[in-house]
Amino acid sequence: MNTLPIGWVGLGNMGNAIVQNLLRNGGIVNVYNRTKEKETEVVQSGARSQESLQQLVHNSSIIFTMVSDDDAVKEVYTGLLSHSPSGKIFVDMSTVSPSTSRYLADTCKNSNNQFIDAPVSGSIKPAQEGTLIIMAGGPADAYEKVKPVFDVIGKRSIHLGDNGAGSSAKLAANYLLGLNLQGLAETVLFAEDNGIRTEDMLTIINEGALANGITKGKSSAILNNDFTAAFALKHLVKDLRLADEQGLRTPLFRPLINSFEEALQNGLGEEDVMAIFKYVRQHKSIQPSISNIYPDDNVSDYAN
């Protein structure tokens, strides 16, 4: 892979995991997180702990950050940019609004450096495995100059277009997740109020035409009713909502929103996304006004 020294920002579930296979395929990563006890880990694996933000920078060619939401980010940014690096790439890795990834980009450049966003598709063991999709926005000969980096830490990397492109990919998927979650949980315990076992239910879904890797991935979750985090349902919740404020009004998507928002109130938040499985078999009864599923907009469009 690529020798550049490569600094990372942001030590969580995931960001872990894929700083561990850098450094396993040979990177050399600079590492910093505000809570340093979360470092400890990668850098008995080899990564290098750096004081600052500003150290980090100045020890990296490519910097990488993946933070929780896009407060975080631009907080982030704020350190890593304040002593004017000039020269450098900077990726970052988390879900945040396409504006914000436009934000950061502008940032970039008033300092003479070269921005991407590059949200991933994946969770915690494709991360582990370098099999992740990273979803690129920004400019290309930046994207090719990072793209060794990539290959190491996904089985795919696609360039989409300028600054924001990754960001709005991400928000379309992660759409696409909530939906895979949802009707996965409405389907087994419909078939369960029916007389089917949960079992029997799950194998004809992943053993057919239906099955996809989240069928797959999330079976045991419901089967051994553990829902551990691996993507917390908070985090689902915040993308939902930046894509609510992207203007997704597709008819499913204000049901999906208002399940997940209301998991989330229900103490869910910190458990595996499909902990919607448990919301769904507390509230499958509870049928809400259309009014309530579309209070901004004209009902009758949806009624006839």
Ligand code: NAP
Second form
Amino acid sequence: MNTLPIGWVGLGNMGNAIVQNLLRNGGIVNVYNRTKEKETEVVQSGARSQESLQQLVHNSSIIFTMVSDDDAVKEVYTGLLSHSPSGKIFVDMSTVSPSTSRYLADTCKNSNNQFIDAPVSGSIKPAQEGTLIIMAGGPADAYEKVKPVFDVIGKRSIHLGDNGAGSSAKLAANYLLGLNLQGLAETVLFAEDNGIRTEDMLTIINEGALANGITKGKSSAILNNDFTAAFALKHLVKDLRLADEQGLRTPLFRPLINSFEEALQNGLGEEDVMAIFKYVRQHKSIQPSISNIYPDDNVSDYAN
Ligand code: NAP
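Take the protein just shown as the form predicted alone and give its structure as the form predicted in complex with the ligand.
Full complex below, order starting with the chain above.
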């Protein structure tokens, strides 16, 4: 792969796994994490710890960021750009709003740098294996320069258009993720209420046409009642809120976001997204009427 030094900010569940993969593939990686202890694992694997965001930018030609949310990304970029670097390519792989991506792109452009929004589909295991799907928005020439690194991080990267396009695609993808998780939980619990063992129902789903990466990947969490976060539920709530801001008004969206919001309020935010199973188990008999689900909207479009 590209042997120019790469900068990486954010060593959470995803950043840690991606950096380990880059190092295994011969990458030279400068790292910075707000909480320094989280750098230990990747430093033991050969990453170079940087004292500050400014030092990381100085020592790297392409700088990746992967942190929690819009506020975190904006805060990190304030630090990254504070010493007026120029000629660098910044790549944000966090899931944030398209408007934040466009704002960061403008900020980078104003200081003679380039920016790509490049959120990913896939969780820790694809990150470790380099099989993520990368959704990129930004200048085509910058995308081509970063592509050798994307080819190590993912099995497919797609250049979707201008800045913000990657973030728009990611919000759509995570709506389907939410539907999958909620649907899997409701289906297994409906079967359980009718005397079907969870193990058998998951086999029926996963051995047939209903299977997908989510049903297969999340079955062991349900069977073992182990919801240790690979993708924390609080982050999916954040993504559904961003989809709400982007105008998602389809029939299933309001019940879906309400369900995940309530799971968050029930203390499940730090657990894996599949912990929606626990929430649905406790609340599965609730049957809200559509006028309660969309109190402020004209629902006639959905009733036809
Ligand atoms: P995570 O495990 O919760 O890690 C969050 C990271 O953000 C940590 O490194 C944290 O630093 C850093 N951070 C948060 N606020 C910050 C701030 N104000 N300044 C500097 N750093 C800050 O999150 P993750 O699961 O890796 O996810 C990261 C992003 O990728 C999120 O946008 C998420 O939606 C997206 N994503 C996640 C997955 C997944 O399966 N996990 C998949 C696709 C996309 P500290 O260590 O100091 O707290």
